[in-house]
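A single chain comes next, written as structure tokens; it is the form predicted on its own.
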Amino acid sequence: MLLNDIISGKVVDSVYIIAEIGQNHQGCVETAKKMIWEAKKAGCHCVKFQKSDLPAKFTRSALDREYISDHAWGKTYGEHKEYLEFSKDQYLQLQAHCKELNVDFTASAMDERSLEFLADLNVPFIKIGSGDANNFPLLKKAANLNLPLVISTGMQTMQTVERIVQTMRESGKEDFALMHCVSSYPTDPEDCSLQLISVLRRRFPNVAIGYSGHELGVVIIQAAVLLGAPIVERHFTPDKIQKGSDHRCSLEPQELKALTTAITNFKLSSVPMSPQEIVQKLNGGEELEAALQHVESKTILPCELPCRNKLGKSIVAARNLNKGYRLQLADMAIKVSEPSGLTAEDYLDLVGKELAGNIGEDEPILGSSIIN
């Protein structure tokens, strides 16, 4: 597969170019069919969608809660995630359905259930997430699985993205890939912080660097490919003005087709190009010159925090837990929570502390919740 040996270095000048439907289906196995069909004639290598288990991945007062949005596919949040999710059978349906059209197809795992349904289904690589960029009991699973991971670094700091790289390395997983990603939706050019991709290149020479894109139009991922990305990844849609959140941030099959064919086109023994070089090359712009700024290194951007503050993953308590008692690692559970609690990087970090008070199965820790 075009993926591992780029991976494992043995290709430099070739893109895999990844098509994410995540749930822009709209719930429909038909239209993701068509989708995946769009994506495999636009020039694509994968389609990747995206899985979870709703009580893996959400406590309950975050899926009870009430969703009112132009968006949404039911009263609840949970009933509107519920809506949009595929069964197994489904799943198996559209991977027999890429098998014939000789297209790779996967998601992303959302939680530890998915990633074990995904590997299951012997899915050619498994994506993790940016929100479970800092959910390392789920990258330290997925590290000792024997497929290829792709893993975007999106609302995370360098020092984050230091320790997934220590995690891979500690469990002797070397088949991985880093996604530079901003998650901001649409992301503007200003934020997309291309020049991460040479940064990231350089802190990690072995590890291939690609680019997971939020922003509107193919100019910006076309710089990031001149940059030295070798993999890359968009959302897809039929139609941007479709009901759902993601539309808006894909791209249509004729947007797709050019990206594609710009890449075939491009030269690629000559990458990595200088900014200077990719802005001539593309023949300029100020929304390509902003999105190739000088960055100095990683940060959680404030365009990020939206979607932090809605999708990041906190320590949630895995049973009722008493005033008093010291943490240990079968107590915690890392779940999208309604409110937020302790961040999932904090993990191991509260293994031997004691609870200042009682907390529900579900509920956050917080700060306030910990006696240092």
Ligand SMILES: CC(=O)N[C@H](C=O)[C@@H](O)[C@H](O)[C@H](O)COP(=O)(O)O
The other form holds:
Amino acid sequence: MLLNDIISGKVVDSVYIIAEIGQNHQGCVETAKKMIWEAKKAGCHCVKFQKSDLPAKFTRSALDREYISDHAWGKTYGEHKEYLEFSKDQYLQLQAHCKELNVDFTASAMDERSLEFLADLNVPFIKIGSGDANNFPLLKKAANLNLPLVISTGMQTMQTVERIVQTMRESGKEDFALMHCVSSYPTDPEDCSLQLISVLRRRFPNVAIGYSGHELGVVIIQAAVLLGAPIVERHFTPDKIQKGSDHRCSLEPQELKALTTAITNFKLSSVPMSPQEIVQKLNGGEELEAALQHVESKTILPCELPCRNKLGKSIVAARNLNKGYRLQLADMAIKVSEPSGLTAEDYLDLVGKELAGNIGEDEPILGSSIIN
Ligand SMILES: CC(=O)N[C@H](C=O)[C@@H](O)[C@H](O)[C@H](O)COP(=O)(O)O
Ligand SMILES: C=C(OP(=O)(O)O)C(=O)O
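Switch from the form predicted on its own to the form predicted together with this ligand and give that structure.
Time for the whole complex; same chain goes first.
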């Protein structure tokens, strides 16, 4: 598989292109099958979905909250997500369809149960989305599987990215890639911070650094390839104006085709190119220049805060816990919580800390929940 060659550092003459179907199938397996065919026809190497086990990814109150949005498929967020989730049988159908069409099939593992589910399906690699890039228990579990990992880094600081790489190394995991990503839908050109691809390439010279983009159009992602990204991912839709949070920043079939054609025509032996060379080659205007402006280091951008608040993971109680109890690893779970709690990356630091009050199962652990 091309992805394995890229991750293992072999010289390849193609970029691995992932069409992120995600939840743009509107909960319909037949639509998903048509989209797989369109993505293959457009020249993509892989189609990707999103797999969640709802009670494992979200707390009860996060699932029960009212979802007031033009993009809601249910009254509560849980009903909305349930509507968009495929069953095992449907996953098997989609996997078989991809096999027939000779296109790689995978999904992001949005929680530990989904990771097990995907490992069981024997997908060619596992994607860890930005919402779980600081979920170190999930990352460790994924690293212990015998499957390549593609890990996105939206909504994270450079320090967290360092810790991801350290976690992989400590687990003896060699076959993983990082994706530069900004979790804002759509991402404005000036927030795309494409030069972070070069920053990450310099910092982790032995790791493939790809790009998962949420901007409009196909020029910025071409620039990412010319900066040296050997793996790229974009959301894909049959029609941008459909209902659903991701359609607007997705590519329609003709845009996807334009992207794969442009990338296929790049001479990868002259990559990476400088920002100036890229602007010249792509005939770029102000937007491309904005996307390529100098960036020092990776931070959580203000434009990412809505996504982080909605889908970032918190530390919650895995069971009912009493005041005075000292936390152990097994007492904590990492979920999307409503309201949110301490962020997932603080998980290990909480071991041994004493609780200031009772905390019910699935309730967030806050700074004020512990006695320092
Ligand atoms: C961070 C993350 O997981 N982002 C994903 C990948 O890009 C998105 O596809 C979300 O699942 C989607 O935007 C959620 O939309 P809603 O909340 O309407 O189901
Ligand atoms: C959230 C995801 O991706 P990204 O963080 O790359 O947008 C995903 O793949 O589910």
